[in-house]
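The chain below stands alone and is given as structure tokens, in the form predicted alone.
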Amino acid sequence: MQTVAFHSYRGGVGKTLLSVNTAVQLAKFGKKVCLVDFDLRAPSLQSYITSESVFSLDQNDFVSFTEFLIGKGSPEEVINPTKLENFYVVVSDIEILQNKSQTRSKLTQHGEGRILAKLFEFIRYCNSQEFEFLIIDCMPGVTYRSLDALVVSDKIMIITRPVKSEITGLGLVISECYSKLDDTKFYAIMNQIETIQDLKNQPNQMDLKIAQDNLKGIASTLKNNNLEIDILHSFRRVPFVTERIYVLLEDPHPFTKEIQEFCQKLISL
């Protein structure tokens, strides 16, 4: 089983959109896939899945991953089948995080080592169920929870955009997170790359140059470190990309074609 984490320096870079569509496309390619929403501060998997009527269970039947982490559920209970063959999901309940302070404090008090132990327990179970891919949508930034997810992953997809703030941010996560991990493969995904042919109006040449310079700066930041980080894929900026499972509903869409190409690369790694 390949455990693949999608991580980013900050939110809003398309991490969840890419992880959801990647997981579904891998399932469409015939791979048995489990997608885990591990963004425990702002879980959003339900907004993608339920809107597409993919769940075969009522939301009230879910046991959240948060509950599993504090010992209130088993791996078998938190993995939900869907109407799509080969595709299983694990959700985190935002109500638990926002409204039940007692549960939130228990998650904190559970201890860093015990949370990591629960993650390894979950991965062992997924292996026993012959999943081929475990896709983890991580919490962005440098946090204990995101580091936990990165520790248990064999491959880490670093999502970044061509903006100047990403250069500094990538340097931070490389030094604080990635450099501390052994035997892990790192891959960069450049997202929302804007090209002239994608734009209705001719872009301001100064803005275009700044974006190109930022891309060079990000690529340089990735290469000028002690880790081997390859740029696996670059996604062009596609207008009107929203919280949708494009690989199910928009098969001719340019974004769907990009995801299909990316998944073929992921399978071949």
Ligand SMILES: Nc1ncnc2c1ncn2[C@@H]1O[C@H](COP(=O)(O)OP(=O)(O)OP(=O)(O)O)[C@@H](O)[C@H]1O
Given for the second form:
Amino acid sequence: MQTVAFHSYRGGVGKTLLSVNTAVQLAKFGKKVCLVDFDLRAPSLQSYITSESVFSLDQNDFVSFTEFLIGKGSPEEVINPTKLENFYVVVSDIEILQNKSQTRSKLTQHGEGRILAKLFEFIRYCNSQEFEFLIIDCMPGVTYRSLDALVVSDKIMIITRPVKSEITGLGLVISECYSKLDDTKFYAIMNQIETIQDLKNQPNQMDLKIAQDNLKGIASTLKNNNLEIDILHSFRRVPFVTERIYVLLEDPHPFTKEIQEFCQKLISL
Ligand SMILES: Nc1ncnc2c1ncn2[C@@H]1O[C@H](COP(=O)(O)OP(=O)(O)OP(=O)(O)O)[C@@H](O)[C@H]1O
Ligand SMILES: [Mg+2]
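Structure of the form predicted in complex with the ligand, please, following the form predicted alone?
Below: every chain and molecule of the assembly, starting with the one above.
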């Protein structure tokens, strides 16, 4: 089994959109996939899966990953099958966090490795069930929990947008965090890039120059550290209106096509 984390320095860069669509597409390619919402502070997977008719799971039927992590519920109970063959989901629960501050602090602060141990237990179970991919949608930034997710992952997809404010942060996360992880492979994914065609229609020379400088800045940040990280894929900016599983609901669609290409690369890594 491959454990693949989707992580970023900043929030709101596209981790959830990309990880959900990737996980579903891998399942459509016949891989047995488990997708975990590990953004414990701001879980959002439920809005994708309950808003789609294909996943008509009742919200009350879920045992959340949060419960498993604090010692209630087994891995078996938190892994939900879906109507899509090979696709399983694990959701996190925002209510627990809202209602119980004790649980919140247990989950977001240093816990002497207890959460890490639960994650390893979960991965052992997934291995025993012959999952081929475990996709983890992480919390952004460097937090105890995002570090736990990164430690248990074989591959880390670093999602970044070509904006200057993310470039410096990216360098920091690479040097402070990624470079300390042994036996982990890193790949950068650029998201929300403007293509030359897009840029041709709008901007002035200044915008164009900033966009090009930002792209160069990211490329050199990825190469400038002890780790050399290649850009595995670049997703263009598409006007999205909702949180959707494009690969299920929109085929053909340019974004669906890009996810399919990305998944082919992921499978062949
Ligand atoms: N390639 C893209 N083109 C257009 N919009 C995008 C693209 N990727 C992501 N978005 C939009 O950006 C917003 C943030 O995406 P998403 O929620 O996936 O980010 P995130 O990294 O998971 O955020 P958080 O760190 O808060 O969990 C969403 O509205 C999403 O639809
Ligand atoms: Mg998210």
